[in-house]
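One chain comes next, on its own, written as structure tokens: the form predicted alone.
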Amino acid sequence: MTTFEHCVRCTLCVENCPVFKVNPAFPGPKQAGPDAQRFRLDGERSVDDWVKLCCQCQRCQVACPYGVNVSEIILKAQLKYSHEHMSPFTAHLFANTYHLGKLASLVAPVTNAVTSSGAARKVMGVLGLATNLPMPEYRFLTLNRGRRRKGKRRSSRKVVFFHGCYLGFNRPDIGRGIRDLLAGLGCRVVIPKQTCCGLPALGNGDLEIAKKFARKNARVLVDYIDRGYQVVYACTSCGLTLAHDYPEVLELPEGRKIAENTYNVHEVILDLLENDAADVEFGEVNRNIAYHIPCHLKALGIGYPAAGVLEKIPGLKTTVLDDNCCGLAGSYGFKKKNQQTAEKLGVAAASAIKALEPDALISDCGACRMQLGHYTGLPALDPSEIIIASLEKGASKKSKGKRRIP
């Protein structure tokens, strides 16, 4: 990766910007990153506090054709604007969003019954917290709660699944399906004990926490990687934080090992569906569905395994859209000062999926599900529930094909 004295200003990160589309008060990643930060490099203390306005979508970084590294640029500036200023309430509640869920998810039907209240709105209107949205319910079964361990325990495909705080505690039902799923096309699964992967902490600029997370789950990825497993993520953002940050900006010595270990979940099945599992069989799925892509998924540069998998599934159509950022960008939009960015970027990417006439919505991102959902009014779905219902269609006519007739 090419540092910001490469920036030619051809302003290609600016035209991808999201933020700078909708929020006059951001300047763009070019003056955020290459630009401001030829004049950081003095040690004086941080007064732009625009710098802040960035989501991290890292669009601005896929888009720069000389490799500049812009968003991890604005990334540091955000964290040491962060540490040389007082964060706000929200950024400290942020930072630990594993604790929060572990908290929530305990007392989960109080926790849901609260949040969704009016009183409590209200006062997290006051606290900074944006109202626009639903708060995401929480799980009492949480996925560290139920089955750890599945399939063959002498498999030669052993994979141990980072499910990261969204399947973890608020859709543990379709980290479970993800984890049968695997076992069912001949994987040995772990889902092992972990820690939130640590990009809310940094989101939120606060580095320390983010690197206790981090090193936790460090020395559990390395242990089970050592072993011969593969690290295999469904969150985008998740994936993107082993595979990126650990190594770069965490600078984690067993950084590079977990990144180079680390992979897609739909890049392992599809994997598995083309060169191990010749005997499974889809069945038909009669649906029209729009394919939101997540940004952290473009920014990963491994393509769109999903919509791979999804070409396998006859009676499918989807339609990929890849040119919209959700807006929500994981805490950012749960942020008051953020709720009107998150709301204008939502909208816009709703009206193109509402454009399609689609029956339901699928993305990668627990994030874009939740905004996305909202705004479109349309089922929103992980991909791996469609594969799911489609392996079980063929499973089940196949097996109706094996009856004998007395």
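Only the largest set of C-alpha atoms that superpose within 1.5 Å between the two forms is called the rigid core. Numbering follows the first chain given and starts at 1. Fair warning: this is a prediction, and the values are worked out from it, not measured in the lab. What changes on going to the form predicted in complex with the partner chain:
- Annotation: Cα of Asp42 displaced by at least 2 Å between the two forms, core superposition.
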Contents of the next structure:
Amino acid sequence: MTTFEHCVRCTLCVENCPVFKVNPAFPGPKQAGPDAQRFRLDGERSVDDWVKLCCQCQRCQVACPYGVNVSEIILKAQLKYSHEHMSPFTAHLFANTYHLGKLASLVAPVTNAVTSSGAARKVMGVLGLATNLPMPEYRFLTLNRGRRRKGKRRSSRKVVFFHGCYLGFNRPDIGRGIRDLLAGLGCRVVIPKQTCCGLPALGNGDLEIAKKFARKNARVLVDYIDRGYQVVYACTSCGLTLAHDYPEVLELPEGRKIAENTYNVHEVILDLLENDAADVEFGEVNRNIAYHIPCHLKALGIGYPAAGVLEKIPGLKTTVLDDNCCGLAGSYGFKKKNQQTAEKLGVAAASAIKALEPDALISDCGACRMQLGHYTGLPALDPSEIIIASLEKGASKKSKGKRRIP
Amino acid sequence: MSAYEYDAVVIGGGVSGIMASLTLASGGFKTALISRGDPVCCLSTGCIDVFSHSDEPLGGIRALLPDHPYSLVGEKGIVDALCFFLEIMDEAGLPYEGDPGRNRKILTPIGSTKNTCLVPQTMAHADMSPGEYLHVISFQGIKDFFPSYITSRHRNSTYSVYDAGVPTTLGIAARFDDASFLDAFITWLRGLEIPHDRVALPAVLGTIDPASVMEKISQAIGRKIFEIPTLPPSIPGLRLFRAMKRVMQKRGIHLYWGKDVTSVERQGRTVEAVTLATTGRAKRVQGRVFVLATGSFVSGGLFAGRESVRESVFDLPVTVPGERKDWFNTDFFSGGHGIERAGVRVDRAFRPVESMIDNLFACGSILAECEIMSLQCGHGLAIATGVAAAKSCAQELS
Ligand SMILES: Cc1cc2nc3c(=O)[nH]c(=O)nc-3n(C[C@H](O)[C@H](O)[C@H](O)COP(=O)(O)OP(=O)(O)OC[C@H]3O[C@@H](n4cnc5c(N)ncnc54)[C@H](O)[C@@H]3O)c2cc1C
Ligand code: SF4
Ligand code: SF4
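Output block for the form predicted in complex with the partner chain, input the form predicted alone:
After this comes the whole thing, all chains and molecules, with the earlier chain placed first.
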């Protein structure tokens, strides 16, 4: 494993840091990571409060040609700092997005009315929450309440779908679409009982809550892995947490096993199309789409598998953009102290998208879609929504009513 | 999961690997590019040195020994490759200027001039005639840029300092992307009523479209403007890399970024796939031909041990000039260090010699005998050999 000692001070990480670019209070990944690490001692109280300004996009780590685990060093320094200092109310709130989501979706119409009301927004301001973005809406019919199994029982392809909080509580319709898409391509799909991946807790400095969530999920997922299932995720931040943080940061004993058996949903779809020769036809979709790559998809290092699927759709023009962080970074941008950073980055990412004059944007991450939908004014979709639209068109062309796909 | 099979898989995302993938994609081949991290290009001036050691680049190249990579490409191949690069940059919206047959000068932050060949539009006016007047703009608190170094070397020059609110080159460049910041800067600059012929600034005129920023300023004050490259983090280097990447994405090249190629699958004399250490689990990438463009020591394509130099992906034979004691020279900048000649030796088709692999090609600074530091031929050599290696790949594929 490469450590801070392998840093040659080339500054390539600095060139890629979105926060450093717009917030002079943050000294950048080289200083916050490997440089400061030389002075961080166990048992000595952290004084580097700016370390919390890092949004954990991991762009620094992706850029470093020497394999220095820059953002992981910073994350650990953030956790150490939070552990030693009382964290504010907002941090606890966001650390617990899962319980918050569960509660909010039970009383969905009330939640949505309250969070969008003027008075609530003032209260949020006092609590240290930024208010220029609409708060995400909650749905009553969450993924936990829909159909939990789908697809041929005997299929040799078995997947267990880790949908995470955003698709679970806020966009269960997208989650159900993905479930049906996989089943239509010949997979056996299971949506198990699951809880938050733990990333919001990590991002808000709460290692213990993160571990609690992770252990719960690990038990469920490992049970399926042992029975020949692959874990699939659609939210790339959940994916990165399963594949990286479970073994490396949370140090779960089952972490390695989970990481090795976890796949992006589009990796699975591509494989079904290329190697299992799933019998489907892509219908024409005449659209010009900007594909905003979420930072955490980049950090996974698996390339951009959804782009590989979208290439197969006739008539579709997709332009990949991977140089910008949307600025929201989960709950980061909802905090008042990060509001300016989030806004500047959001505006920059939105202008790169608008320069392409697309009719919609897509992104694998719900937070990116919220932020960039807001700053571009464009429809912000999940890649699966385009794929499904194309397959539905293809299926109806192929034979009317013979076989509905997916 | 085996996933995709590509026609060509390029390993290394520097200038040579990028040019190789663009050449292959232009030929209609399904291409993937894998890179462990960002290339040294992002630390460079962004200017393309073809052979800056002599005033006349092609003349210098003609005098090289036959085993220098440039000699393997040949003069026509070099010029064609550089023209292809110019086309790519036009398409990317970061136009470059220059003539492959002639070197030009840029100004450095210490006030000296430096030979180079192709430059971004924002440095095109740096080639000043003697006696011309120059006004330098600096920024409050900016590191490693001291205008007095420049004014002390140029008789007819003066300087002023602007407060951009941030001291870093990246921070200032990001502000120049914003129209209201640019307007305020222009208003200030107008107020100075500069009488000089030209105005120079450190290279911070925006991260995205510096040519338009320059044009706006130039129009407003009626003077020629140019940028002076700074020490890393280097904005012109970053712009060059990102612009090339934009074209790669437009051409449908699949990028796998931020992870190493850790192992290679071979079947007899053929490489069938490489394995990428992605987060969590290894990923196989299959291809029909492979291009090695992992750079030299700085990027880790070559690794120097106590006794020998190793090539880090395929463990190819590496040419080393003599014993370890002959690799060095006490003066760092003197040039002619033996270690500069170390690398992978290739034949005329850019296949590594004695590799026992038929579908592998190599290009860029990993090649033996390049002597990039002393000849000052970094990006130029990367462009020429990247295109040449890709052409051999294309022949192998069809
Ligand atoms: C500080 C500096 C400034 C320079 N300035 C200039 C200049 O102004 N003008 C000029 O013309 N030249 C300049 N040069 C020289 C020039 O930058 C290089 O010679 C040229 O760009 C090399 O390109 P390359 O493609 O061969 O390799 P590199 O740019 O070194 O790229 C190699 C890539 O391969 C990747 N890689 C390595 N190993 C692996 C692996 N196992 N798996 C996957 N990926 C891997 C690396 O991460 C890297 O991205 C400069 C060089 C330096 C060091
Ligand atoms: S990119 Fe890596 S080696 Fe370079 S300064 Fe950053 S951490 Fe250090
Ligand atoms: S993780 Fe992102 S915000 Fe944090 S230091 Fe790295 S690049 Fe900057």
